[in-house]
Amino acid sequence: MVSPAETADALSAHGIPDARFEAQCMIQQLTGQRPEQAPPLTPEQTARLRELVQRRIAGEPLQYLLGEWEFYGMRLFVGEGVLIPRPDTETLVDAVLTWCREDPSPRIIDLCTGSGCIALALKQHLPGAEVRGMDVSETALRYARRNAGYHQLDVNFLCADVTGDIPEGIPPADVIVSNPPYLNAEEMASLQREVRREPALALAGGADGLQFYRSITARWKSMLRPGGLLAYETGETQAAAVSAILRENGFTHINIQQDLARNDRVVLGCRA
């Protein structure tokens, strides 16, 4: 296994899906440089690239292989014990960043910040805003403020139970955005197996994946101003349960957007 073709083949002879793509991954992650533009592997390169292979074999995500992954443009440093950054979520961004065209310094509250996916992406388009990110997770956060430093991005990471009582010290904020656990009992038995990889605690949204949207609403909306935004990344069935849940909490402006899949994907309201 010392060229992509080989190192192909081989995770596809395992059922890795997109075997070729990772190949490149991998090998690029080795040597810096595209395969094709890369030198032939060194030895320890070669034996490096045969235990990723390995590794991802038994079932350990591509991109704890990398310890990293791109968001938004960003490269961001992830690995055991933090959720892996998605696609989907960027649909969240866009919708938050559309929201705050006409207020370039707006004060951002992100919960279950995680990487600090989210958190870094809005505060790279909105330098002037004051942007906090707090998780449960101690490891989670030690990645945001990884990300936070290599992206010299001010960001306050704070560890807190979004669930739980309210951080003293907190000013009320222009915008909450989340992207909660949401999976449902049902769900989190029968995850793929890299999926099993990342925490539980990331993925477990309760019995029926509302738990935390009904929790952050309830608990978080007197930290909205008056007409804030409180925007939540769902799972593609979710968003009208969701929409119910800002309702009764009286929400106003509540409206479902849809990502690049067009699935119901974001849920957004105003704090009446």
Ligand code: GLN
Contents of the next structure:
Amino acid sequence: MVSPAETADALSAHGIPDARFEAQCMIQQLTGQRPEQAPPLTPEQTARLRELVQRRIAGEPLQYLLGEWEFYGMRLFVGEGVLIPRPDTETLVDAVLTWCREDPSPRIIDLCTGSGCIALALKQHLPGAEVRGMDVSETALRYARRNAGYHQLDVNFLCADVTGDIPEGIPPADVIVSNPPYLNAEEMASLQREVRREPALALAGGADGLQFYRSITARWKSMLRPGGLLAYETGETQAAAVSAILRENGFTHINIQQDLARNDRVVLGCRA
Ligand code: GLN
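Take the protein just shown as the form predicted alone and give its structure as the form predicted in complex with this ligand.
Now the full complex is given, and it begins with the chain already shown.
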């Protein structure tokens, strides 16, 4: 098993759906070159490839094995202990960037920042913005800070439980954005094998999946300037419930947006 085709066959024989693509990613990771341009693998690379395939077959997500993944055109480091950035979340970044067209230097807070993907993509496209990212997990923050360093982006990452007291010394924001944990208890009990390797802390949103929306909206609205934007990613069946939470908290201009698969994915509201 040394060629891309043999690697793909080995993965495919164990039920990995995108075996060809995954084999190419692994070989590119090992050689630093596209598989069709890569010279034959060295014995060390072959041994390493075998190990990656074994771990993948045993259920590790491809992204953790590679140690990196792309989000919004940016290379981000990921690994055990941090949620892998999803393409769906790019819809949330798009929505915030669209809203910020009138104010290119907003103050932004990203709650439950994880790898920092949202905060970093926003800072990349709004160089004048003041961006803070918060997460309860020090492990996740280590990735976020490493990603900020790699891209030379000045984002302030802070360890904080977003359902607890608001950290002191933070000025009110123009935008609060969050992709909080939002899976309900039933979904948590039937996670895909690979997703089970990701931190439950980043996925579990309480019995009905809405716990973080309730808590963040009620606690953090005072940190938003009047007229400021609250922007959430939601599960595809949660947009109506999250809109209701925003309405109950006095938000206006509530707006639901769809991701590329046309599922409800983003809920926006403005502080009255
Ligand atoms: N979109 C993720 C999933 O379906 C969930 C991420 C989250 O809870 N914020 O696995």
